[in-house]
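Only one chain is included here, represented as C-alpha cells and corresponding to the form predicted alone.
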Amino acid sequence: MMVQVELSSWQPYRPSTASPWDLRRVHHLHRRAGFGANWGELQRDLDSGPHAAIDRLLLGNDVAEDFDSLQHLIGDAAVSSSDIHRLKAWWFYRMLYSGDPLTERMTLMWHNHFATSNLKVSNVAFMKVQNDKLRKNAMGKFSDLLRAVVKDAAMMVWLDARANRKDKPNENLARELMELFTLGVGHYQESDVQEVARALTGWTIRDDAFVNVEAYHDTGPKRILGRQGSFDGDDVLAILLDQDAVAERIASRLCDVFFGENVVPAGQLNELAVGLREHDLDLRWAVETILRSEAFFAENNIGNRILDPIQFMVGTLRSLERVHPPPSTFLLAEWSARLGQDLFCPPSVFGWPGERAWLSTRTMIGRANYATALLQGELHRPSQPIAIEELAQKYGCSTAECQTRFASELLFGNDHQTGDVGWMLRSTSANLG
C-alpha cells in the first residue's frame, strides 16, 4: 500500500543532522496524524524511526479484543435511547480506544467539512449512520466519499433535500454541495446552483433511507458548468467530480489538518491537487504523501497549530495514560461542548472556524479548568488525581528534576517547561501542537 513520492514540493522526510529523528518529531507525528501517544509509544516510534512509525499510524494499530464489541454496544444503544449525548459518548470512546487514532482524526475531520447538526436532523440514528459512513471512507477515494454522504439521511434533512421538487426547486443542496463540498467559491455561477438544484429533484428520504422518486424529478435540459443535457443527481456528482477544483479543495483541507490555515505555499498545495487528480482523488495517497514529507516534519510546522478542543482534551488523556480505567466520555462530551466543539453540533453549514476562534478568552479558561478537572481525577467516578510522580517512576524517573523533564517531554516532545504538570498544562503551550 506505500507510495514512492515523487512530488517535487513534498520530498519524503528523510532525517538529518539538521532534522533529527527526535522526541520532538514523533511527538508532533502523533499529535498531528491522530490524539498523541504515550511514553511506551513515544519511545517505541522513536527507536524504530520514521517509516515504521507512520506504518503503524497508517496501518492502524493492534487494539484491545473487546474494542469492536464494546464500540458496537455503546453505539447501537445510544441509537435506541435517541439522546445524542450518549452518541457523543461513544465517539470519544472509539477516539480513545481505537487503534486507528488517524481514522478517526480524519472523521473527525469530514465531519467538520460535511457539517451536519443534530440541532435540526433530530435523529440520533441518522447522525450515526452519517459519522459510520465518514469514518468507512475516510481514507479511500474521495468520490465514494462524496456519494455516500450526499445521499445520506441525515445530510437530506439538514440541507432540505426532501423540499426539493420539480415545480417548486430548493437550493440548499445544491449551494453547499458545490461551495463547501467539492469546488468552493468562485468556481461556478449562481445559475450553476439552481441548475443543480433542479438536476436534484426527485432525490429524498423513505422509511429512513435515500430513494430518487421519478414523479419528483425535473426531466428537462440544464445546462451545468458548462454542459449540457438532461442531467439527474448522479449525472451532477460525476460532472463536479471532474473539475480540477474538487481536487484544489480537497488538498486545501487536508492541508488546514496537518499544516493549519493557508500555510502551505500555493504552489505546494496545486502540487498536491495535481497529484491527488493522477491519483483519482485517493484520500490515503495525498494523507501519507503529507506525512511522509520533509514538509510535515519541517521545522516550522512543528508546535505552532492551535489543537482543538478534542485533540487538547483526548491527546492529555492518552499521554498521561488515564484511559485505564476509563474516564467518563459522557463527561468528556460536555466539556468538548463547554470548549467550543460539540460533537453532532457544529455551529452552520461551515463547521467549526477552527485555529485562533479556539481561544477566546472563555475557552482558554475553559481549558484551564479542564487541565483542573483532569488533573483533579475528576473525568473518572470515583475520582482518581493524577500522580505524576509515579507515572515518571514506572519509566525510571525518580528524582523531582527529572520528573520535570519527564513530563515535559511526554506532553510537549521537548525537555524546555518548567514547573508542575498543572502549570504545564495551563500554559499557552498546551494548546499548541
Partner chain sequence: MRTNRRTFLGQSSVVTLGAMPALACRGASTAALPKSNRDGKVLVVIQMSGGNDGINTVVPYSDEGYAKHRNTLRLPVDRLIKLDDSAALHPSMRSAADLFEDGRLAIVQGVGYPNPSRSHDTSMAVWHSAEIGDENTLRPHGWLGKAMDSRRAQAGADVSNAPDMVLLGDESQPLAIQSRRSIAVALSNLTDLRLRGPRWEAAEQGTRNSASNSLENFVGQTMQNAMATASALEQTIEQSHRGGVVYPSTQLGQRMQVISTLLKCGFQTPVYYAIQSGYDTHAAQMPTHAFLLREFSDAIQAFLKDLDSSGLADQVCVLGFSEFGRRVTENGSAGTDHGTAGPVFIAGNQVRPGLVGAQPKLLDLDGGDLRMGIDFRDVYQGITANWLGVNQDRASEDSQHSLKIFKGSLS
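Can you now output the form predicted together with its partner chain? The one shown was the form predicted alone.
If you are looking for partners or other molecules, they are not here, because only the chain is given.
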C-alpha cells in the first residue's frame, strides 16, 4: 500500500524560461541516467518533451531484437571460459547495446555499493550470478536486493562467511553489512557487529550455492540494535531493514549517482529518505522521483559531476555513433581498468572512491590517450578513424562552423566548445557531466 507523501523539495520539473527543455537538459538526462545518446535520440527527446523522454528511460524497452540472445551467448561463453576479462567484455556489451541503459547504470551503482572483487572471489560464474542479481533487483525493492545479494556465493567468499562459525565468529560480513550495505557508520555499536556476526553463523556456501548450516549456527541469545532474541541471519536482515538509517543511506547513494557536487541539501536528502521509507524502500519510486524533479534539471546540477570512466568511454562511443560496427569490448574493458574502473575488481569493500578521485595523473593521461585511441579508430578492428564531418553532414551540417557547433552540441549539449573533436574530448568539460 502506497502512502502519498508530500515531497515539497522534490517537485516535478516543468520547463520554464529559467530552465527550458533544451538540448542541454536532454543531454544532461542521458548522460546522468544512462550512457549518453546519439543525435537522433537527443532530437527525438527534445521534440517529445521531458515526460515522454523520462518515460522512455524508465521503461527501458528500446531494445534491439537480438540483444538478449546475444548477451546470453556472450555471458555464458564468459562463464564457461572462466576468464574474467570476457565477463568484463560482456558487461561492456550490455552497456553499449542495452535498450535499458538506466538499469545498467543502476547495476553499476549496486556493484559499487555491494563492491565484490573477483581478485578474491576468483570465480567468474559467481561474479556473473551476482551481477545478474544486482540487475534484476536494481530498480525493485531494496529489501529484495539486499536479501539476494547478501546471500550470494560471491559475497560469501568475498566477506569470509565460510570462516564465520559458532564459537569462532568472523566479523567481516557482519561489519560490511552494517557499515556499507545498510546503516552506515554511527548507526550501530561495535557490540552490534559482534552480535550480528554470531547471528550470521551458519551462512556459508556448499556446492557453489548458499546454504544455512544449522550445525555452524550459534543459537544463543543476541542483542542487536537494542533488540533481544535468538536471532539468525534472516532476522538480522529484517532488523537492519527496519532501521531508519537504511533509507538515508540509499537516498544518499542515489544522490551521489544523479547529482553533482553540493547540489542536494541535507533537508532534501532527508525528505527523499522519508519518501523511500513510505514506499517500502522502492528504488524505482526513488529514481523516478529524482529524474522527474526540478532539482535534477536545475542549473546547478548540470555539468558538475566528474564522469566515471565508463560514462566517459561509453558515452562518447554512443554519441559519436561508434557502436555499429561494434568496438572491441575487450579493449574497452582494458581501457576502463587503465582509467581506474576495473569492472568486477573494485579496489576494496568501499568500491571505487569516485568523484574527484577518478582523476589522478595516471587516469588523466589515460583519458587523453583513450580519446586519441577512439579518434584514431583503434577501438575497432580493423581500425576506423572518426570523421566528425561525415556524421555532421548526415544531420545536415556542411560548413566547418556548423560542424564544430554540431560536435559541441552532440558531446556536451551546448555550443560553447571550439576546436576539433580531439580538442573537445581533452577539455575540462569532457570530464564533467
